[in-house]
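Take a look at this single chain, the form predicted on its own, given in structure tokens.
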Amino acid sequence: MKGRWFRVLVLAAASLPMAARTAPPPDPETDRQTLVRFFEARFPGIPKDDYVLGAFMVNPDARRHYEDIMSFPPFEVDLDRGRKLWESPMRDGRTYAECLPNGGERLAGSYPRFDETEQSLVTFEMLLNRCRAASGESPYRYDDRDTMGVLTAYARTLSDGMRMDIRIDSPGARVRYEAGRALFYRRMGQMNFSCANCHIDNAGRVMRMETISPALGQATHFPVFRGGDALYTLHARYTRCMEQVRAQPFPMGSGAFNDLEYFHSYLSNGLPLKASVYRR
């Protein structure tokens, strides 16, 4: 079965569109608009905001099932656990809401953000850990679903409806964007596939009984609950994708994954956030 899936992917990749090019773009916004036009041509008539639904946007039956699940999501217990962490005072008596700008609301869509003082990227999860450090607490591990996982699952819902607004407005930010872009298009692993091969070139095609989602809109809805209960942060999803192409994953929270998240999130600029949702 795995061999058959690989052969199907190879055949699909044999006629890769120009969107899979690896030459540096003239600027990030031109790059993003090129991909937007590519997807508009591939999925004509799909409203732009529907891209936050992932593969459900092109499958009416799956979309109805998604909407039914989201009416009574089976993962409410995890969101409640995250809310409890969010509302519990830390060592200095502050909560996350008291530590973060705007009480943590309508905030996640502006991260990752390039810190000009530190000349490094700051992700939303890093921001949460900085609150912990400032309050005298130990950081949460990025691969721990019971701490950072559920906390992020709840905290990101406070930005639902916010339009993604990732900024690339300095030379340092551009370097990190280009590094993330290079990783997105880099072939890797024994199967020699990149993120772009699946989520641009093969977006909308059915592989192993599942429709492959387009890259546009993906970063708006993480974390997700696959099957209704398996919590995946965005970095956990990157890890699983690398495993599926038989590559050695980077550590969650690593600079490589942060760069990838920066580029990946920028692609979804202007789309509304809808975090902690059901996925198959």
Second form
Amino acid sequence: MKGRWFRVLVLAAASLPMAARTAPPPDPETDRQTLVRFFEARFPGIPKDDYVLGAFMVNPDARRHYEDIMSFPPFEVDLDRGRKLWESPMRDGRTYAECLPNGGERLAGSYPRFDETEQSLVTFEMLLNRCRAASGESPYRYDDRDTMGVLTAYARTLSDGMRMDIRIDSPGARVRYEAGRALFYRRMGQMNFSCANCHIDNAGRVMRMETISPALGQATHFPVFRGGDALYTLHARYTRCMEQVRAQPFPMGSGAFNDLEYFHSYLSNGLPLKASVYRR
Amino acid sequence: MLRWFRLLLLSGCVCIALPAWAADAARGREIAHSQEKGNCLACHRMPRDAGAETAANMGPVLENLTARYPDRAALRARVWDGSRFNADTIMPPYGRHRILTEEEIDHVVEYLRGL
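Next up, the form predicted together with the partner chain, please; the one we just looked at was the form predicted on its own.
Starting with the chain above, the whole complex follows.
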């Protein structure tokens, strides 16, 4: 009797990896193209580059309002604070521009990037902290709006217009991408939602008063200034969405969020980066 | 004797199964509309209730529910755990995940029946 149950259990356990083996995850580019086609069918006639506008892309009135605000952004002061940090020499006298490849310009769109030597992901924020470490400075916290927040709000504008170019070109990189993908599709929290439930399945629909943006294009324009002045980094937005479904958010700057950002940014490959924008 | 005993036992079970509260549509409305509780307006419009302010279209419009669900228990089951009817549903499983208590769900169902 015992032996029989044991066998059933072993069989059940063995059948899991088998199922996974027969249905391998699609390769990233096929996966992305499928999603692009899905959204093209849902939003016919919307130009590809408009996806960086998020929810504004499907609502002409909201879009006009966005463009009005962007012509005289109320968050200019924060960008100025970021520029001051950017231009101030660090402990060893170097600036970020001197530390970074290409002076930090046209760079942010290829991050997160997988570091083969370290076998780990490096986000654009981590890259800035690497400069700080190399100059003998202590790192900025990833959840600190007044330092890392405003610094990246400015630094990313130096990559405005750059086409997103996230690379997954090694087995190690692929593992991080798959981890991020799994997180994006996993249901979580008391409300039992995945990111995909909202930003794929329900993109373009209205949740109470708020149109939900498509996953495509979401990672191109952070940080955003919600209401015109509240700085939200991409990880702060992830946190907000997880709180909405009553899930325990991962810490900003954590490995889990970096994985998610890697997958999520890859989806936007080819779209123009546009940093520091207004959001509702 | 045995028969009486069985009857007694049976009636006892019935008593236990009956809720100790009377379903109250007004309380159900409060729970359904509150963002902290049901938050139903995040997804559903309820055009028969003029005070239900939302532009939501993630779920179907909620109206005529008593006609469509003559069996109250069937309506309640949808709120308790929608994934039993559609495994891919996005509607939160209010009973199964204990987002609402059994009593709260009864109030909400009473409110729904008036829509």
